[in-house]
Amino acid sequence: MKTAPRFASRGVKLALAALAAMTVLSALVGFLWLPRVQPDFMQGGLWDAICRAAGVPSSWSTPSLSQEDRDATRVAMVPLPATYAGGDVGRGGTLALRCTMCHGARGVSASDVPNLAGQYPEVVHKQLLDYKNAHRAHALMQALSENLSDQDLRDLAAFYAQLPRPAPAPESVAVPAVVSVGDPLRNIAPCASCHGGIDRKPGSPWLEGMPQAYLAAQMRQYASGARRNDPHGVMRNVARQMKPQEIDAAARYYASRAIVGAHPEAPR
């Protein structure tokens, strides 16, 4: 007597009935639920999508960014040397003279907001475009941008980046995980391979000795959805995989690092 082959057994059957309803469970998450949940997490279309799960090559896809992402990537993130932003530092620093309330008459600040002391001048530039633009949100910074032309931009991003960036003090807490090594598990890379540390990226800030509640703020801000001026959204996507605690670290560990003589003690 011949036996039933061991494929069409029930188990078998079972097993195959529920690998296929996974897929099927998986795809609807993927490409229905999680769009919905979360707007930035189909960047490009859903093309895009698939290709970058499946890892294939980019030139694969056709990328179609929103307006407001393409808004966000105007400005052109390639190396500059550490002064140049084709703007005149002179001029720039007449400019400047309306920001030393909070950024500090050194472009170092006492407060809760950045130090821009030394800070590349690509960065300053975009931010403060995406302020006249309305990509980035703050209600003082936008109104001061508003009616700032290119130019004025340029010339306060070149102002700032010559300024002498203070030595930041020596490291007192330890380096968290997130920032020296990420976590390639849930997609989020080290923080130092941006930020300085392990490698730079054009357009990426240096961090180091900027105001913990401002840094934290921030990470927070990206993870919402709340600040979206970041190109293809990948602050977005790396602070929305980061637990509260490891923002809070990052945030930490970099404020540690206060510039040497930022905060000068009140006199005695």
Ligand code: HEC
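Predicted model only: the values in this text are computed from it and were never measured. In this text, the rigid core denotes the largest set of C-alpha atoms whose superposition between the two forms falls within 1.5 Å. Positions refer to the first chain, counted from 1. What changes on going to the form predicted in complex with the named molecule:
- Once the cores line up, the CA of Thr23 ends up 2 angstroms or more apart between these two forms.
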Second form
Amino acid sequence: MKTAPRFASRGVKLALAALAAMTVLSALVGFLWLPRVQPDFMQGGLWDAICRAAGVPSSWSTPSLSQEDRDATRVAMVPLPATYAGGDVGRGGTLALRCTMCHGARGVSASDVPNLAGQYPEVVHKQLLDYKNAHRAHALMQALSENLSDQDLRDLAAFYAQLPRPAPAPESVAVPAVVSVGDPLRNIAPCASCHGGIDRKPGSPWLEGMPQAYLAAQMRQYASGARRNDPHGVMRNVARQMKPQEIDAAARYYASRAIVGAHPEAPR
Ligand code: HEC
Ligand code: HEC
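What's the form predicted in complex with the named molecule like, now that we've got the form predicted alone?
What follows is the entire complex, opening with the chain shown before.
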């Protein structure tokens, strides 16, 4: 057997070592050093960063939304000014004549129907759109919104947004802990961090003075999944973790926060 000359094999080894070193170095530069300029580069961890630098589609590593979550709603939430730019208050007032028998002439209901007076316009618009698209189930409201155009919904939202809310009530019910501080151990953020008090997140309805029975029913529907039009499951995740007494206490508290004139369940 004729072996290769010693100097040749040494040259090859050197070349291979140099090549390996270059490969490692350029991978480090290409996958880690250069992409560092992106502010969220390491957000998903080292492996995710490398995959992203290599151009792997992010859907391979992030689980895709379940069908249920994709169906949840098609409405994206953006904060809107109190007077809704997209809607015509006058036209909304005319359309609202069909709504007064349940929601009250001034948007405050005398039965267990949600109040609409002073409700954030993006909330009224979204909820109506969700009924219309069957993302929120309620036979009556679905039938009523079916034939309304998007402009109709905006006009209605603008009309209700400018109606005065019922006056705030003096503190009569102690603030439940779940409202003011939540429960970190059960992953419950304080209600007040989204619904006002601490902070308000766009799309979170104004709850003060809503009928107690309505509020409790909605939370139970989120908990059971019967209502699932909340974006990213924000309310389902909260309601599922709540004990029945906590749901009732939160509903009683929010219902007591405004003086709703003719309301039979008005705070005593
Ligand atoms: C026959 C009674 C009735 C009429 C008429 C009616 N609604 Fe409703 N509405 C309800 C009930 C009951 C609910 C609560 C449904 C649920 O549990 O999802 C509701 C819910 C809503 C909500 C959701 C509120 C929230 O806080 O999530 C909006 C918005 C709304 N209605 C707007 C309207 C508008 C606008 C009209 C007129 C075009 C109208 N409704 C006519 C009974 C009625
Ligand atoms: C992370 C933000 C967030 C937190 C925390 C939160 N909510 Fe909500 N809540 C929302 C959003 C957003 C909606 C509207 C979802 C939709 O479109 O269906 C909502 C809807 C609701 C509704 C339905 C109101 C209506 O008129 O349709 C009730 C009732 C409610 N929340 C009560 C609570 C209570 C009580 C708590 C505390 C235990 C709480 N929420 C905590 C964001 C939040």
